[in-house]
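In the block that follows, a single chain appears as structure tokens, in the form predicted on its own.
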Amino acid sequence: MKHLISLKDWSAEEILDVLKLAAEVKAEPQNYAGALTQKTLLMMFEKPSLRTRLSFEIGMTQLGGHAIYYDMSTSPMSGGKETIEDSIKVISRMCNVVMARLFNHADILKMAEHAAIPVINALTDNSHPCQVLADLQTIQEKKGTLKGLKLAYLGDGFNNVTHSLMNGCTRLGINISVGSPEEQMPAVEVTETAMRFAQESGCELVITDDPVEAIKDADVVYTDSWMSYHIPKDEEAARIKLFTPYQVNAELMKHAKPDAIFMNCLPALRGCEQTAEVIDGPQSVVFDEAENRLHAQKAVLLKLCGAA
């Protein structure tokens, strides 16, 4: 049985296999319309969501299955009445696959350890593999290739999306450069793992506090919200001051390749992590990227449920 907890757990071949299936599902959705008939996905949400809920629920429906939305705030787990171990054992007796969008990465690891069905990480404080699979699908569509490209990430380096991009890119031989202030560099253990993957795949991983160095000659420019869901309101002003030098604006984009694409996993705040002229400009592919969450999610469900 396979889980999707982090892209560091998947080989390059497994990632590419899912991307190939995602492209096929997108091109010929009717071929998979009944692939998960009578299958049930439980969707567990501790954090709010738009794209994650839509992509999984619509994806499961289009594949012929059923999805249940479960608000973790109403769960016995959140009140300490039931352990994660007991809950996931019950879920495993009734459902075919479970996805969870949680704060604590240790909780998704505990679910996977005790589940008898596939577990999908739909976001934790450590990683967001589902998002990055959709990102990789988008890059492949727009650039026609993956290996040898350069992706530049600007902004909060200590971030679940950044971590998953580092794992996914270095697994597939995509050069990745993270431009982030010293205070918000990626987690050391993630950097060490990605460095090892980069050596294996023959690409380069650069971590720098210089935004111009990070973005120079990039094929893909990526940023994410400066205000993750767990950031208190009283910290927002300090974070804006810290990250403003890393804002993706027209001037900074000049240092990327002329045909570079701009990505943001959304939600996005114009005037913060990027300017309106960038996210609404001709280089932006953010809504193609958002749509691909649906197709990538369907491919993950098909693979983990043994239906493709």
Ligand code: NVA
Contents of the next structure:
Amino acid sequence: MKHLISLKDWSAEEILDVLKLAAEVKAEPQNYAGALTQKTLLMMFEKPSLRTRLSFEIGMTQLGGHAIYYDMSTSPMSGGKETIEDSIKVISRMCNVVMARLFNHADILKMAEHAAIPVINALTDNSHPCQVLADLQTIQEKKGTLKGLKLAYLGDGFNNVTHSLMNGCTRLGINISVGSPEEQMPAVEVTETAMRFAQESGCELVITDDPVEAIKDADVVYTDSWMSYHIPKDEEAARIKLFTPYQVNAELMKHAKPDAIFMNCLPALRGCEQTAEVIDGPQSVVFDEAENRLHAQKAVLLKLCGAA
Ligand code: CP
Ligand code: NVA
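Starting from the form predicted on its own above, please write out the structure of the form predicted together with the named molecule.
Every chain and every other molecule in the complex is listed next, the one we just looked at coming first.
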């Protein structure tokens, strides 16, 4: 049995395999219409969501199965009345696969340790692997290749999406530059692992506080919210000040390749991590990226349930 907790746990072959399936699922959805008949996905949410909830719930419907939305604030777990271990053992007796969007990464690791069914990380404070599978699918569609490209990430480096991009890109030989302020650099252990993957796959990982160096000659420019779901509101003003030099605007985009695409996992705020001219401009692929969550998540479900 396999889980999707972090892309660092998946080999390049496994990632490419699921991307190939995602492309097939997108091209010929009817071929998979009954692949998960009678199967149930439990979707546990401690934080809000639009894309992740829709893609998994609609994905299960389209594959012939069923998805249950479970608001964690209504669970015995959140009241401290039941342990994660007991809960996941019960879930394993009734469901076929479970996904969870949680605050603490340690909690999803604990779930995976005690689960008898596949566990999918639907975002924690540490990582967001499902998002990055859809991102890689989008890059492959738009650029026709992955290996050898340069992806530049601008903004909050100590961030779940950033960490998963670092794992996914370096696994597949995509050069990646993270441009972040000193105070918000990626987690050290993520950088160390990604450095090792970069050596293995023959690409470069650059972490810099210089936004121009990060974006220079990039094929893909990526940014994410400065106010992730878990960040307290009272940090907003300080974070806006800290990240403003990393805002993706038309001026900064001039340093990327002229045919660079712009990505944001969404939700996005115009005037913060990017300007409206960029996210609503011709280089932006953010809605193709959002749509690919559906196809990529269907591929993940099919693989983990052993149906493809
Ligand atoms: N990108 C993403 O995960 O979006 P949601 O928070 O809406 O699920
Ligand atoms: N970094 C963002 C991603 C949202 C999909 C967050 O954690 O809120």
